[in-house]
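In the form predicted on its own, a lone chain appears below as structure tokens.
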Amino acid sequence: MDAILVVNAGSSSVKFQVFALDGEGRLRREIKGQMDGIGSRPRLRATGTTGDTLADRAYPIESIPDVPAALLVAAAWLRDELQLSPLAVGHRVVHGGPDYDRPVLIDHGVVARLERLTTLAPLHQPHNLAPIRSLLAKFPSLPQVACFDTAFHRDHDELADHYAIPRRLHDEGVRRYGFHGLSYEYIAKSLPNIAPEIAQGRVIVAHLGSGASMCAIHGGRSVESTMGFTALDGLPMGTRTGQIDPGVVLYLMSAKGMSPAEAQDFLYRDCGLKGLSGVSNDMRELQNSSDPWAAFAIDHFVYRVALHAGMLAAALQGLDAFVFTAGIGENSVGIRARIAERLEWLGVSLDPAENARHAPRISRAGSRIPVYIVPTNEELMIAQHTLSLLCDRHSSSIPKQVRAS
């Protein structure tokens, strides 16, 4: 089976997927799994096209203690037991940095740059590096490709992108990048076969899971983020803060002795939903508690989501749609509702009816501003990329039907 095996590391589980290539070079999903609890209890689970399980085994602790580890295995499996030897992976990358604004073929000079990024992007840069050095190693000649979530935002005007700061280290690289671009580029694409009439118009993507953004998007182009330099601007997220004064680091820094290493664990792990509530970081988790603070929390969530509509408005200059995705947009019921109600004065106007069933649209007819559902598809953009790339470069190695797709 000709196939894209495509990877999403994190810190103690890699997600993986692997999409087979039918008789007209199209991409069809036909595994999904991950092997998690690297480091205490790893497991690997995958299932097939209609959900039926292809795996589910248990591992030694001292078998799989890292995340190299774990994809070697995974690999193992799909080599020896499905008899799947993939053209190529396609990897997640959070950061490209200032180098990167389309994905790249892998070398281990893409890897060297991309690891002076890791501080820009503590949380995921090293995990989505680790099984990409991994894989280097062990199959030398395997192609690989990096898709970055920060590509998606590269075209965005020099007004949005820069900082109030010297231009010498804007020209460094200090500059506003955006993420979850791979989840935008997905929805911008998909938007004309979904809702043609706004395909092309004012869009607002509100990405909203335990990372959360939002995306201007004009013409099927990214025209403003609410993320900037790093993960951590914009909305309030399961564990980061998402927008804060950059006095508040300093004061942790020198009126709470906070060394540079612990402000930014802080930052990252610790505030956020998680934070506000001292309950939990999962929105399911603070929707059924009883706690005053996780309300307030939720709140606070919504609150900003609805601040940050108006301020990707007015980058627009007005608004012809908005878009939820991601794991809290696409599921809860409520979410949507609470930030629909804030946004009436833009000209929303939603319909319990069909948010209750999670239509594709949930706006009422008369709704001024149309809300749609959309979900996200990386993993699947990935694989778009990386088959796009392979032909590019190594167009003798796919079958003839594929290259003329």
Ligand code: AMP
Second form
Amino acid sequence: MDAILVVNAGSSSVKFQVFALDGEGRLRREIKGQMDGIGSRPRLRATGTTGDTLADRAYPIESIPDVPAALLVAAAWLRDELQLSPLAVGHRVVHGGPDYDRPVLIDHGVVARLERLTTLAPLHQPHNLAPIRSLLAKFPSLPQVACFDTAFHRDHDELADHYAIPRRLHDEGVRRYGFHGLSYEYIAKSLPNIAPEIAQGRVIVAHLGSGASMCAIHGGRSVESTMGFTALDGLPMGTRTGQIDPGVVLYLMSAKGMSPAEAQDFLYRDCGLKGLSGVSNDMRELQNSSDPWAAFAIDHFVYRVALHAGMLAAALQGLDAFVFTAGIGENSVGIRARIAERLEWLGVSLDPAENARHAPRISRAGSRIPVYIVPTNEELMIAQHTLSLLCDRHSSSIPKQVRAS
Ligand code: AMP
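So the form predicted on its own is up there; where is the form predicted together with this ligand?
Everything in the complex follows now, all chains and molecules, and the chain you saw is the first one.
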């Protein structure tokens, strides 16, 4: 089977998916897996197309000390037990910096350039790059592609890209990058099929999951994002603050004596829905809780989404459609209804029955702003990019009809 392996590596887990390539060049997900508990209790779990278990096994801690080792064990499992050797590997890489506005075929020079961006994303970039480096060393001829969360936002107007700080900081990379770009790109590419009448229009996409952001898209291109220099900005998230006055960070450090590392840990891990509610970072748990602070955290989340929608509508100078995606956006009838209610002034009118059945279009027929649910698929986006670059590289050896759909 010709296949593309998609890798999403974190600090203590590595998620992977295998996409098979059919004779017509279409990609279909065959395997979804994860090695987690790396450094504590490593465990490989994988399922097939129908959710059937393909692997569920524990490993001794010393056999998988880090993420690169975990990926090599998963790759060996794919090769030895499923006879699967991927044509190429596509990686999710959080930061492409100022220069990468599209995916790139990886070589040592690219890795060196991406390593220099570690200071911009210290929590993610090193974990994304470590398995790339080890695959490059062990399988130097295996094509690898880096797909960036920032790339889709790279042609923002200068006005959107700058902070009001001295330009020398912008020049060294302190910019409003925006993240979740693979998710937004997938949705922008899907809209012509789902709703051709709005695909070229002005659309707000709300990616509401444990990480949450919103993107203003015009004519299929990102023009503004709620996230900025880091994925801390914008909406409150499961454990991240979202937008906060930088004065609060100064206060944490000067009055509360936090070191930069402690402040970072606090802002990324102890805030958001978790910090505000004191109950959970998980939206479903908050909805099931009777604690009044759980309800308050949900109210706050809904309020902030609506507030940022106003900002993005201003960036777009109007609005033609609104799209919900990711865990909360795709699944929570109640949160969608409450956000839509706050957007009535913009012309949103939700159809409760369509919303309750998670229909693709959940607004009333007469709603001035149509509202859609579009399940995101960042991994398929990575597989498609990887295949495209592979086709470009090997255009003579890969049949012409093989093109990412
Ligand atoms: P993601 O990061 O996209 O996987 O989204 C995870 C978030 O989606 C968590 O906060 C979940 O509680 C939330 N979520 C998933 N399903 C539902 C649901 N049916 N209702 C409310 N929240 C949900």
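For clarity, a rigid core is taken as the largest C-alpha set superposing within 1.5 Å between two forms. Residue numbers count along the first chain shown, from 1. The shown structure was predicted, so the numbers you read here are calculated from the model rather than taken from an experiment.
Taking the rigid core as fixed, one finds a CA shift for residue 59 of 2 Å or more between these two forms. Residue 351 is not among the residues whose C-alpha shifts by 2 Å or more between these two forms once the rigid core is aligned; its shift stays under 2 Å. With the core held fixed between these two forms, residue 370 has its Cα displaced by under 2 Å.
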